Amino acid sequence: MRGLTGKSVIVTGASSGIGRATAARLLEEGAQVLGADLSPSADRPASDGSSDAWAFIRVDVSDESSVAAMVAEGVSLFGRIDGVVNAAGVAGGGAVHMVDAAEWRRVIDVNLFGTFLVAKHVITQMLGQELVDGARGSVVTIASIEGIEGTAGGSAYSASKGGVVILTKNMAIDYAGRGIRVNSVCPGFIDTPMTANIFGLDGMETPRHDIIKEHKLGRFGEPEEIASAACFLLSSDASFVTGHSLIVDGGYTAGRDHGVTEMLGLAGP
């Protein structure tokens, strides 16, 4: 992708799943990456990029002082912040009458409030930077198809991701004139440790089967497929893209099938 070589990017949630895959792809594209996660440490993601281009910091995205320290570390290492991918997130939900208030706050604090804090401090830094090729930076949030449409039992998670979608659009409007693009990626169900934990619960075998079937490509997505979308939005290949929610879901939100493709002989290879 054009315009990523030598760029400095912060990736939250970099210890696993989408965040780790995104960090690896950025390194392959020649970017410098500060990975951040709540876990105490993370090894450098496997990639063909320079070993000098990777650093890691522990961060709690729901704590403002921790986020501020993360951004300060990025500036100390790289001199400026050209991009951020906010992939830190947690699962949680249930029918609302069953959700404990503390659990609701936990999900909102990480997924939505954390996205706000990361964007706040990264954008503050970007606003003070010089323009490079007409741009000061690019912000990518990781939302979800559950921020686009409802899912049974989604409640807190869906609410948090829906908030990320509209927050992203608002930020795109606010900062476009200052050379900062802001976009979101809305993944379908992706084969990550978080997803495995959900579908590993007792009784989730049938929902898992049905959800896979609703992905028209017939499978869960891979973290690397979301990473490629995030890197595109960061890159200069997306220089005229802002305020967009890029759905990467294997056709999940395209519409319902109801067995018609099978009736038409179009299901399967």
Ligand code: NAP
Contents of the next structure:
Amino acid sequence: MRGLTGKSVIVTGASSGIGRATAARLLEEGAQVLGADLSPSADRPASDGSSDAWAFIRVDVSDESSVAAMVAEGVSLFGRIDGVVNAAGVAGGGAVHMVDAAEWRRVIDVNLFGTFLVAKHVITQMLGQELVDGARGSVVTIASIEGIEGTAGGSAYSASKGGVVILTKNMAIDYAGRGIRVNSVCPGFIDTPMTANIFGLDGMETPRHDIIKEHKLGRFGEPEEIASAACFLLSSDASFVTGHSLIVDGGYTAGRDHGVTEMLGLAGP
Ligand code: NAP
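The form predicted together with the named molecule is what I need now, so please give it after the form predicted on its own.
All chains and molecules follow, beginning with the one already shown.
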């Protein structure tokens, strides 16, 4: 990908799943990465790239002083912040009559308020930076297909991700004139610790099977398949892309099948 070598990027949620795969891909592309997560430390996620291009800081994205300290650390390490991928997130929700107010707040706090805080502090830094190749920076949020369409029991999670999708579009409008692009990736179901925890619960075998079928490619995605989309949006290959929700979902949101591909002899390998 063009324009990632030597760039400085903050990745939240970098200890696990999509965030970790994104940090690894960025290091392979020659970027400098400040990984951040709730966990106190994380190993360098990739073998390629310069060994001093990786640093890690603990962050709670729902705590403003913690987010401010993360961005300050990035600036102190790299001198500027060219990009951010906010992959920190939590699952949670349920049918609304069953959801505790505290659980609702927890999900919104991390997924939506956290996205706001990370964007606020990174964009404040970017606005003060010199233009490089006509750009001050690129912001990538990780939303979800559950922010595009409803899912049974989604509630707090879907509301948080729908909020991330529209917040991303608003930020794209606000900062385009200052050379800052803002886009989201909307993953389908991806094989990470988050989904392993959910689908490891008793009774989840049937929903898991049905969900796999809803992905027209017939499987969960891999974190690396979301990392490549996030890196594309950060890179100068996406220099004319802003305000976009890039759906990476193996065809989940393409539409319904209704068994017709089977009738046509088009199902299966
Ligand atoms: P994951 O493997 O659980 O990774 C998420 C990471 O974020 C974890 O290390 C988690 O730490 C961290 N985190 C949670 N709360 C945080 C906070 N307040 N501050 C900083 N870090 C925090 O999940 P994932 O599947 O990679 O998900 C990454 C993002 O993609 C999330 O926003 C998720 O909603 C989104 N997404 C995932 C899927 C999917 O199918 N996997 C689909 C669509 C969208 P702990 O483990 O300590 O909580």
